[in-house]
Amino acid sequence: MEKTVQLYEGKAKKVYATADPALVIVSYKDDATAFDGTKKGTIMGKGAVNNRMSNFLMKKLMDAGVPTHFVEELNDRETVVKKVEIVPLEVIVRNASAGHFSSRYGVEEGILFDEPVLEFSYKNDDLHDPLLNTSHALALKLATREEIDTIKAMALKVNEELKAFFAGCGVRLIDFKLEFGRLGDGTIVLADEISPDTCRFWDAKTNEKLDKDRFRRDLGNVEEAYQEMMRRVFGGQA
């Protein structure tokens, strides 16, 4: 399958049309941004890591009964996915305190929760992705109640599957962001990506950060962290 015209370019990916109107090709970039794009840089090899890891995990989730947009990996950086209308809700699942949760509520990082915390934010860069609840989402007509219920159930299922998988890789899944999309018939599917860009990964023994926080916080060894996650996910076969 070949690309035709570019449809979109975001912070981390480009999206191209194909001869099939129901399919698009996503191309992952090495560009890195943080803090609503105010911090910019490059993480060499990031695009390939995120593409391959995300596809691997999407296939695992599909095997577990979670519908996704994934169709076919073309190469290290490009993947065919189903064309979706993205639901403008960012879904954050938190298993422990970190990042905005810690700063917002004044708690230290690393506190394990008795059960996952599920958050919604309005996917809107101009408004800095504000937190919202189900009532807000319904009032703004971002999604129907049925869609929100489906998204919540799918997000918690994704968390169960990913937590178990990463535990086997010696990694604690601290939190992560998901996005969902509507297919042409309205079916909700998991979209976007699952990668060190969208997840907080801590080494299970040392709590070393193995994700984009190394870029956000100027911790150094950013490329090495992404490659380390690649090795763990693929069991040395990457």
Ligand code: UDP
Given for the second form:
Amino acid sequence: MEKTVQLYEGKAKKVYATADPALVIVSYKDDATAFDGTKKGTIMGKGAVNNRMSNFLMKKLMDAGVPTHFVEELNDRETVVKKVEIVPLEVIVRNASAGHFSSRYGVEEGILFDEPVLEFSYKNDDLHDPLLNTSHALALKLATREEIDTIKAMALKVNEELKAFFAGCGVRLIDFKLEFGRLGDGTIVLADEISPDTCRFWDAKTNEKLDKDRFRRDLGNVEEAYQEMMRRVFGGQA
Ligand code: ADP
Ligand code: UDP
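Now the other one: the form predicted in complex with this ligand, given that the block above is the form predicted alone.
Below, the chain from earlier opens the complete complex, with every other chain and molecule after it.
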């Protein structure tokens, strides 16, 4: 499978067409951005970590019955995925307080929730991805009620699977962001990526941050944290 024309360049990935109109190739970059793209940098080796970790987790989720866009890993940075029409919602699942939840509601980070918090943002850079609820999403016709029900159920299932998997790696899954897409026949599948860019990972013993917060907050050892997550996930086989 070969890339043809570049369809899109985002902040962290490029998307290429292939000879098959139902498939695209995603290419992961080392570029990092934060705070709505105002902070920019490079995290050496990030593209390969995110590509390989995301594919590994997507395969795990498929084994657990969650449909995803994953088709085939081509190399360290490039993967063939099913082309989808992205549902313009950032679906955030939180198991403990952190980031915007803490700043928005004025609570410290790390408070464990009795049940997961599910939240949507409108995926729209011009509007700075505003928080919205199901009624807003329906009013804006971002998805149908049936699609939103499916997305919520899938997001909670993904959380249960990932939480258990990361616990086995000595990692607390604090929160994460998912994106879903529609295949040609309308089926909803999990798309985009699951990586230290899109999740908050805290060491289970020390609560050390092992994710993009090290870049956002200038905590140092950014590359090392991505590599450490790679070791935890692949158990020494990375
Ligand atoms: P951003 O657009 O936020 O800068 P990226 O740099 O990660 O993000 O770019 C990747 C783009 O590809 C995102 O807009 C994402 O929604 C989109 N995407 C992810 N998976 C698929 C897919 N299977 N088919 C089509 N587009 C996808
Ligand atoms: N997240 C993401 N992309 C975004 C916004 C959030 O991947 O555009 C992830 C983020 O890494 C974290 C979770 O979603 O794991 C919740 O993020 P939050 O709303 O706290 O915002 P942040 O503080 O990350 O901007």
